[in-house]
Structures are given as structure tokens and as C-alpha cells.
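As a starting point, one isolated chain is supplied in C-alpha cells, in the form predicted alone.
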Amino acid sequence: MNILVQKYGGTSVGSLEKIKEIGNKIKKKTEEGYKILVVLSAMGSATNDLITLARGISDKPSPREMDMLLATGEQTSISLLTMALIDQGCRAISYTGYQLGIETTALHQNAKIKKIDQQKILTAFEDHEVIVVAGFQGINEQRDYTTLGRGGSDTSAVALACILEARCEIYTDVEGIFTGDPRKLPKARKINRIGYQEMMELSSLGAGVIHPRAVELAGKYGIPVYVASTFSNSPGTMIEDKEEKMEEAVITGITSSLEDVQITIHHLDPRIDHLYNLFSHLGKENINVDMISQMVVNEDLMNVSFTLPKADKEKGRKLIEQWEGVNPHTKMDFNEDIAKISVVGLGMRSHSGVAAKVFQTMAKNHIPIKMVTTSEISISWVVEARYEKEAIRRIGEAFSLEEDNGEMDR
């Protein structure tokens, strides 16, 4: 059986006209001999609209009931696309995550996929050319609806491709993966091929084209993922295993995020167990701390800065205030007006001086750096939000991430 998994995002199914156009595209693939499993997001702003409705009822809606509500967004899009396919003479059927048996962990609004009923899919393909599945959702052991959090439809699509050992195609409103966000780096080059490790790093640092959980899953099972535009015939980007070139490009891409807050705690006890207790305290509440910077003021005091998602700001504040390490002299500063800039590239493993070039470029253009962190293949730093686009443009120039024409074959 020649199975292909395709995923279409919310902008791709944002109107009835777009849904009909996708139906035409899918039908052509079935005529080439494919069985198509289609994963859909909710239409356009439907998920945000549902969240707004919930907030109109309660400031703190029940996570279980939020999942019950949010799961309805994808039910609308899958039923409409299936109707369009049937009207075009396609044998199609739609399934929710519940109906298809996508089993997840119990955590509402950020569940993880545990198991998918492969046999149900294969049986459905005996009588149908196309199966349309609601992304972003599943069921837990209590048979309650769960949702997978940000990027959940990407994760659904890749997970389904994994169990079917099929190629996965992600269709969105951009033409592939670029060396930078074209809205911030206007002449960014398209990347033809990129490895799982680099793509996961870019995604986790702010590139929003595909979610890092989906890339991690694809890499684990060796599933190629093709990212392209829904309504363009331009070639996209293939994410897959690849051999490293002897002279790998130093930097593959640059990304940025305005979704972090910098917290600085002044006048803490400098003992190392204090730091352990602080971050353990935050970690137990599922708050993802990113960059960390420590400065010892004197033998009795230290200052600690770190970043976490803006969405966790108030939760983080309350936890820190309740933390036993806080004393009457402790002061907290919260800075939301920051941008996290990151460069990623496998070539950093074998090329020295990348950090120096980053610092030199920022200094030359009078852009102060607040925090820095590194990994084997990335460097991230924090600047004031007003410098975001300038920093990206200058780094793009310094590392030749822009070209007038041509694409980048990684």
C-alpha cells in the first residue's frame, strides 16, 4: 500500500475556497496511486476564537473542559474537507483523534502521544482512498479528549507517518525552511535539505514553520518530512538524515523570539544548593527555564538572571515569591521587552571564532547583549526587543545568510 501523510495548517484551511482547493490537490495525488492520510488543523483563527469564548466564561477554565472545547475546532475542518472530497468523487472518511484511537498521556492541553491504532487506519484504507484526521488531539486512559499543545497537528502528522512508515508532507503558508524569517531577513535563502538536528534546534529557538516535537519524532524514526507551501508549486525543504559535508557551512540559519521574559533575582545566598532548589522548584511546576546567567556580588550575595516563556511569567513570579530562598533583601526584576536571537549550524563544531564574530557584529552596530548561552551547534543571546530586526540583518550580512537569488543546498 502506497501511503502518503499530508498535514495542512490553519491558514491552509482558512476558508471554504481553500478547503475545496486542497480537495483538488489531494484528489490528484490519489490518481497517482496514493492512499492519503490527511491531518488538519482548525480553520484559520478558530482555535483562538474558542479560547476567547472560554475566557469570556472563566478566567481559569478547567483544563479538561478546555480540551473538550478545543477539540471541536478540528472536527469542523475535517468534516468540511471530507465533504469536498466526496463531492469530487473521492472515497473519503473523517476521524477525530478519539475515533482513530490516538492514545495520549493524561496531561490536558499538553499531552504526549503514547499509541495509535495502526490496524484501524489500514482497515479504513481498504474501503477509502483518503482518511482525514483531526490533528492536535487524542484521548487519555480515562477516555477524555486531550490536546497536544503548540504544534500538536505537526506532531500528529509525523506520529501517524511513523506508525505507517510513510513519507510526511507539511503544507503551510511559506515555501519551505529559510535561512531566516523572510519578514525579518528579506533576502533569506531557501534551504533545500536540512538535517533533523539543525531543524530541531532552529524550531526550538523560535522558527515557527514546524514544531520541534514533530522534528524530534521524525528523527527518532527516520521519517523524511517535506515542508512546502499549500498553494504554490515552488519546491519546498526536505528534513531528513544527511551526510555532513567536509566543509559544512558555519551557520545554517538565524531565528528570533519575542516570547520570553527575563527574570533577575538580586541578593541571593550564593550557595550552589540555592540554585538547585530554585530551578528544581520551577521545574516541578513544568516551567521551562532557558538561558541562565549567574554573578557573584560578594561572598554573601549573588544575582541570577534567567529566561522563561512569557506565558509562565505570573506562575513563575508566584513560585519564586513562595520559594524558601527568598529573603527580605531579595529583589526581582521582570523584563518582557527582550528578543532572543539565535544562530544554528553544524559547521560550528569544526569552525572556531563564531561567538567572537557574533559579539564583534553586535558591538560594531552598538547593540548591547544582555545574556548569552551556547550549545554544540548554536549560540543564543538576548537583546532589547527594539534591536531585534537590526541584529538579524547584521548577522545575516556577517554570515552570508542572504542572497539575491539561488537556494541553499544543505
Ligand code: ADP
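Note that the rigid core is defined as the largest set of C-alphas that superpose within 1.5 Å between two forms. Model, not experiment: these values are computed from the prediction. Numbering follows the first chain given and starts at 1. What changes on going to the form predicted together with the ligand:
Relative to the superposed rigid core, the position of the CA of residue 269 differs between these two forms by 2 Å or more.
In a rigid-core overlay of the protein, residue 205 has its C-alpha displaced by under 2 Å between these two forms.
Once the rigid core is used as the reference frame, the Cα position of residue 81 differs between these two forms by less than 2 Å.
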Given for the second form:
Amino acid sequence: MNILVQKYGGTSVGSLEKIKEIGNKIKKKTEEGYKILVVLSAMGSATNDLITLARGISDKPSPREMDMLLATGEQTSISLLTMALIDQGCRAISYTGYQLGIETTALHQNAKIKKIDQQKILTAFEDHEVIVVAGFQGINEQRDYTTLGRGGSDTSAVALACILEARCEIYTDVEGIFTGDPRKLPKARKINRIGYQEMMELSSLGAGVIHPRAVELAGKYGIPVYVASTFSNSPGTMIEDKEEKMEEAVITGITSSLEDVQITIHHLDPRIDHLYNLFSHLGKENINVDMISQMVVNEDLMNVSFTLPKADKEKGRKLIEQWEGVNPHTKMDFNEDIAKISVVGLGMRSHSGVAAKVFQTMAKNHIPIKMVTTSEISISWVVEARYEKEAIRRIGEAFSLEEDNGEMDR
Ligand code: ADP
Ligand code: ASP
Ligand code: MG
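Please move on to the form predicted together with the ligand, as the form predicted alone is already shown.
What follows is the whole complex; the chain from before opens it.
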């Protein structure tokens, strides 16, 4: 059986016309002899609209009921596409995550896929050319609906492709993976091939074009993932195993995130075990601290600054207030107007000078850097949110991330 997995994102199924157009495209592909497993997102802004509905009822909706609600978004789109396919004479059937036995961990709103009933899919393909599956959802051991985190249909698609050992194609509203988000770096260049590790780093640092767990899973199972535009025939990007080559650019891409808050705790006693105490206190409550800097002001005084996800701000504030390390002079600042900019590239492992060039570019353009962190293949730094786009464009120029700079194989 020649099975192909295709995933279509929210904007691609944003209207009935688009759903019909995708139906045509899928039908044509079946005529080439493929059995197609289609994974869909909810239509357009449907998931956001459902979240707004929930907030209209409760400030803190139950996570179980949120998943019950959000799972309906994808149920609408899969049934509509299947109707369109059936109207065109295609033998198609839709399934929710529940019906296909997509088993996940217990955690609502951020569940992870554990197991998928492969046999159920293969049996369904005996009588159907196309199976349309609701992305983003599964069921936990209690047989309650779970969802995989925002953008999680990519992960559903990759997981299904892994189970079926099939090619995975992700169709979206851009022509592939670019050196930066085309909305922020308008002259960004399309990347023809990118390795799992670089893509993983880019998406976990904010490149929303693909869910980080989808890339992680694809890398783990060695499944190539093709990302391309739903409504254009331009070649897209292949995410796959990729050896670093000598002529490789040092920086492959740039990304940014507005999802963090910077917390500064002023006037701490400069005790040597403070950082350990503070971060283990936050870690025990699953708060994921990202960048950290410590400033020893003098022998009696130090300040600590760090970032954490905006969603954890209030929880973080409470935990810090209860932390034994605060003294009567301690003061806390929260700054939400920050952008984390990151450059990513495997070439950084063998080239030096990237950080210097980043700092030079920021200095030349009078953009102050608030914090910095590095990994083996990335450098991230925080600037005031108002500088986000300018910082991206200046780095784009400095590292030749824009079109027409004559590079090969990118
Ligand atoms: P879908 O609904 O198809 O899942 P998403 O909105 O989740 O689509 O992802 C596509 C968007 O990702 C694009 O419209 C683009 O603005 C954004 N994006 C962010 N970083 C990149 C990048 N490096 N390359 C391409 N697109 C990117
Ligand atoms: N519909 C879900 C969301 O908007 C999942 C997805 O689109 O991937 O986050
Ligand atoms: Mg998406």
C-alpha cells in the first residue's frame, strides 16, 4: 500500500472554497495510486474563537473541559473536507483522535502521543482511498479528550507518518521554511533542505511554522518532512538528516519570540547558594526558567534577572514572594515588553565570532541588549519588544539571510 500523509493547517482550510480546493488536490493525488491520510487543523481562527468562548464563561476554565471544547474545532473541518471528497466520488472517511485510538499522556492541553492504533488505519484503507483525521487531539487513559498544545496538528501528522512509515507533507500558508518569518523578515530566503537539529532549535526558539515536537519526532524516527504551500506549486523545504558541509553558511536562520517575561529581583544578599535555592524552588513547580543573569552590585548586594514564559508569570510571582531568600529590601520588577531574538546554525560549532557580530550589529544600530544566552548551535538575546523587527532585519543583512546573495544549496 502506497500511503502518503498530508497535513493542512488552519488558514489552508479557512473557508468552504479552500476546503473544496484541497478536496480537488487530494482527489488528483489518489488518481496517482496513493492512499492518503489527511490530517487537518481547525478552520482559520476556530481554535482562538473557542478559547474566547471559554473565557466568556470562566477565568480559569477546567483543562479537561477546554480539551473537550477545543477538540470540536478539528471535528468540524474533517467532516466538511470528507463531505467534499465524497461529493467528488472519492471513497473517504473522517475520524477523530478518539476513534483512531490516538493514545496520549494524561496532561490536558499539552499531552504527548504515546500510541496509535495502526491496524485500525490499515483496515480503513482497505475500503477507502482517503482517511481524514482530526489533528491536535487524542485520548488519555481515562478516555478523555486531550490536546497536544497549540500548533499540535503538525505533531499528529508526523506521528501518523511514523506509524505508517509514510512520507509526510505539511501544507501551510508559506512556501516552506525560510531563513526568518517572512512577516518579520520580508526578504527572507527559502531554505531547500534543513536538518532536524537546526529546525528543532529554530522552532523551539519561536519559529511557529512547525510544532517543535513534530520535528523532534521526525528526527527520532528518521522520517523526512516536506513543508510547502497549500495553494502554490513552488517547491518547499525538506526537513531531513543533513550533514554539515564545508561551504555551509554559519547561520541558517533567525527567529524571535514575544512569549517571555523578564523578572529582576533586586537587593538580594549575595549568598553563594541563592541561585541554587531560587531555581530549584521554581523548578519544583515546573516553571521553566530560560535566560539568567546575576549582577553582584557590591559585597552586600546582588540582583538576579531571568526570563520565564508569560503564561507562568503569576505563578512565578507567588513562588518568588514565598521564597525564603527574599529580605525586607527585596524588590521585584516584571518586564513583559521584551523580545527574544535567536540565530541558529550548525556552522556555529566550527566558526567563532558569531556573538561578536551579533553584538556589533546591535551596537551599530543602537539596540541595547538586555540578556544573552547560547547553546551549541544558537545565540539568543533579549531586546525591548519595540526593537524586534529592526533587530531581525539588521541581523538578516549582517548574516546574509536575505534573498539573492548568491549562496548555493540553501
Ligand atoms: P498552519 O496554520 O498552516 O499550521 P502556522 O501559522 O502555524 O500555519 O505557520 C505558518 C506561519 O509560520 C507563516 O505564516 C509564517 O508567518 C510563520 N513563520 C515563522 N517562522 C517562519 C519561518 N522561518 N519560515 C516560514 N514561516 C515562518
Ligand atoms: N487548531 C490547533 C491550533 O490552532 C492545532 C493546529 O492548528 O495545529 O493550535
Ligand atoms: Mg501551525
